[in-house]
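Starting off, we have a lone chain in the form predicted alone, written out as structure tokens.
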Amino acid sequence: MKAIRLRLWQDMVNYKKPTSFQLKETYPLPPYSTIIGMVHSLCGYEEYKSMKVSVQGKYFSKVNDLYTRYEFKNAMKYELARHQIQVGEYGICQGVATAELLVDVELLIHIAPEDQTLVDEIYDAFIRPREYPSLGRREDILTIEEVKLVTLTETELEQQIKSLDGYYAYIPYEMVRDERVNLTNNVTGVTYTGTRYKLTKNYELVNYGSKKVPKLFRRWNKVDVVYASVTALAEETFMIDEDNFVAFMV
């Protein structure tokens, strides 16, 4: 399988967790969901093309930081004493919020789109971007240290792979249920030591009203992962290209 690998930095970010309001948490890597969005606005994709993905990398520290926060509720007429911004007949509240980010990110992912003919065309949004590369928020400017065609090989390993220094990577929970990767920092009495989560990936839009009146919301397709930092376990079979790297694909 040929895949495009990426090696990214990044100076601060936030990858949010859709379920953050108040402080706008974030994941400690890219959700699927958002890697596959920046191809497909790299790509100039307008219909979603499958792809998988793995995701790895590590990051310094974590701060908070203040930005600017705009609310509104559906179809409220404004009010002086309660609205800063006015929109038509609408009114917009503004406001200061906190989000929580990550500080020198850096990434390693794999990427291969299950259409094959589309991995040149996808390495070459990577090797001239047509606009200033972001992942997480729009501002959230992506430096790209390296871009390069790989091959993917599903491998019985000889000897067991460890993760790259101080990295962690988003794992299947398949692969973890079975015990095919060995996760460190283990604690005693403690089955797992990652971070499990449901991943955001694609989604689909469905139609909650009807053929004159549309509702369309996006039902989104969830992964289950787990987010430690690993070893590829000998004599278990996993994805790698040729240079040792092992790829998680998703």
Second form
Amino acid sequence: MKAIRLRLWQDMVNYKKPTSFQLKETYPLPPYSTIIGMVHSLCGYEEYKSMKVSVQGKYFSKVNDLYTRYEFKNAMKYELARHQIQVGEYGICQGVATAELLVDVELLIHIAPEDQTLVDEIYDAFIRPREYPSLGRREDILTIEEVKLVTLTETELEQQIKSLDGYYAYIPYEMVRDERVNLTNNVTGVTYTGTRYKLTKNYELVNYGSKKVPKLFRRWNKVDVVYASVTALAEETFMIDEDNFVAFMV
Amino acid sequence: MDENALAKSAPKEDIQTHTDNLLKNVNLLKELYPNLKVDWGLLHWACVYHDLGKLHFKFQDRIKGIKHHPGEIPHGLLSLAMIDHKALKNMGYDRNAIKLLYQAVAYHHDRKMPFQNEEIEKEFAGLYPNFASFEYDKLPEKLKIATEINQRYFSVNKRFYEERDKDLFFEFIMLEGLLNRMDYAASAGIPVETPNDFLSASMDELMCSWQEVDENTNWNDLQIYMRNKPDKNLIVIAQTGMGKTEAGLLWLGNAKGFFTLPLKSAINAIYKRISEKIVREKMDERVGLLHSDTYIKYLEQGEKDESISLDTYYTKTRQLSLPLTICTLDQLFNFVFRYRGFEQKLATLSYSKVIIDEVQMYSPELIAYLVLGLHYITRMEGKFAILTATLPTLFLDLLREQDIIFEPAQIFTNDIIRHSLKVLDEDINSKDIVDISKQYGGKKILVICNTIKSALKLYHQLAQVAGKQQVWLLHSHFTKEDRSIKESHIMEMGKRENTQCGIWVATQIVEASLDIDFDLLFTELSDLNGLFQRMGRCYRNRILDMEYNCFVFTGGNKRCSGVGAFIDKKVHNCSKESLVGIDGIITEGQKIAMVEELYTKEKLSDYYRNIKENIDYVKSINEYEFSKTDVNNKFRSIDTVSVIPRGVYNKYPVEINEAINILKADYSGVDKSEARVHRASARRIIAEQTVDIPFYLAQKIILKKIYINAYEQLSIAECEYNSQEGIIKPDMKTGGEDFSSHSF
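Could you switch over to the form predicted together with the partner chain, since the one displayed so far is the form predicted alone?
So here's everything in the complex, that chain up top.
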């Protein structure tokens, strides 16, 4: 299977957790949907192209910082005493809020479209981006350190492969459950280590209204992963690229 | 000797010899207990590999006293470099078995762990020089030093947990526990187990000696019941004087056993009884005594029998390798916290039988540990027998809730009517005691109060009426020396054939295990269990021959002393209610029925919930979360603190200071065991003059510390003391409550 491998760097970034409100919390690595969205945007795709993605990386630290928040209620009319900004007849509140930011993020990402003919197109989109690439919020600019076309091969390991330089990864839950990987940061007295997430990957639009008055909702496909630093164990089968990186494709 | 492969320094021993000693012990254990639930082959390999990490040059340099290198990795982790998982696979071991082996070797000492496997792997190179010349015939062929640890089998802090790994967790306990036992036994140069090949015969001899006196004597129903069910978990309720200890020993037969009792004094008494009446010889190979003052007791034993090597005897006891060990609950059951290194205790109990005596004495906290402990023991296929005079019904419910399988509780009583009880609904007072005792003409009178305060008050009042020569006081706040004099006095007087008369005023410390027989009993009500225990000290084994012989004061409008302080209010009130309507003869069967009816989870729901909460708390603790020291500190809250009253210190300043100097002295260069005897004797001199005070009370009084060394200090309590009354009003920290109304 052909894939695009990216080495990326970002300085201060927020991959928002959809359930966070007062403080905009961040996931420790970008979730699948964020990466898939970036690919679609860079390539100008109007509809979903099925793809598999592996996310690995690390960050140096985490800080909280202020950002400007724009708040509005659906169809609420502008009121002078309430709103700071008027857009047509509607009103918007402008204020400050806090976001959690990851500092000095390094990422190692594998992207493999199901339609393998798209590989070159996606590769080109990263070599010559049509606008500045960002990952996370719109303002979270991306430094592309490396783009490489690689081939992923299903391989039974003779030797275990340790994670790259303290990198963490999203690991499919089954892989952890079946002990095909070893979670490295154990603590005595703690039965289960690693953080389990249900991450969004892609969605379908579902109509809950009628044909005439449609009410469209996104029905998300969520995947069960463990965020951890792992070693891929010997005698198990993994997707490996030619530089001996393991890709945990989801 | 391989000078580049030392395992121990004093005396010097190389890894090969040490490992061979472990393997000898494995064979010994296998011969004695061939059916243990452990993979003997895996245990063999665990022993072979366990100390190979000591080949590292840093370890060798340290043990030879050449140099301390920084960043030494625990040798158990370095041993992993030598484990050849491929060879083990070829021998037929599956992944789980190999994982068990890696972790057993890695964790065989509780040491500070590095953060990552890489830190261990970096040190592997340091094994090469000594490994190149290392020869050992037990190693598999073509052994190599790995460059990496296979993380399928080990990664730092990865462990087996009950919740996740189920049976594997218990397999690990057996493997690690037994490896530890072998290792410690080999290090100490003692056999890991001494077989029990004497107890059945000793019991037969005991019966023969009784039959010489009276040829119609035979084991009673209780004893026969227990002897006939050696493979079952039993619960037996039997009244005092039915020979429960003998019954327990008959159940034990020729098996490895632990006999647990709540009080040190009771343990000492049983140990004495077994050594004098039952086992009689080779005590140091047969029966051990395990509580916080074991060594001091052994010193006494050593004085009687000079052939005993105290050090060996003590080590054997500490390592649980004797056939029969008499111990306190906390010495054995602290494993329920599953602290790092707990495996050896549970592994040992898996092939042992545990006898638990006097269950009614334990606090809710200890009951919780007991129930959980029995859960694990039965899970590992160990056996237990509970012996008790009265059994709270809710205890049975607790056992069932933990899926513990046992035979239905059996009750053994005889038809002898011993007691007639008069309930007096008033405060305990000297006037009634004097009047009633005149009326019934008892010669030996026992008065039991709930608190020291109330006992002191009565003592003074009674002394005024009857004269100081006729009245004695016994409670826990006497120095050990005075207390043992008093205990032998009360025991002597409590013998039936003794014709001395007088009044003993005591607290519930006489409730259990003191074999005394008085004519009249006056007591405050604590709870039903306590009351019946106290009644057992009066007409212990003779037929009632007067209208009343026991009088219980239930307090009237006032509350009995100690209630609310250390006696549960609810239990007390329910006990009081259940005594309504009782007047006159009370049979043994009646007593058991009353206790059964009172101590149910419905009636005493708070008490029951308290125990349940304790159980849930301990269960909520993860395996290996605590170190052994953490757990010992937890048990401190049920422990006591030894203090010397200022009055006593002023009386024996020379003796005590001399002993302190002996403890302070430097013993480097002196023979280890000689130094230990010196120190222990000095400790005994000090101990004789100390009073044991519950931990929580000790925190409330003003203590002056005398420094001995970094680990030990002597506490002096600012108070007067005399041998008639004990501690007199110690100085309290501000806000402290009345001392003597909180103690007994």
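Numbering follows the first chain given and starts at 1. Model, not experiment: these values are computed from the prediction. Between two forms, the rigid core is the largest collection of C-alphas that superpose within 1.5 Å.
Asker: Gln84: CA shift of at least 2 Å between these two forms after core fit?
Answerer: Yes.
Asker: Aligning on the core only, does the CA of Asn74 end up 2 angstroms or more away between these two forms?
Answerer: Asn74: C-alpha displaced by 2 Å or more between these two forms.
Asker: Take the rigid core as the frame of reference and indicate whether the C-alpha of Tyr48 shifts by 2 Å or more between these two forms.
Answerer: Not so; Tyr48 is displaced by less than 2 Å.
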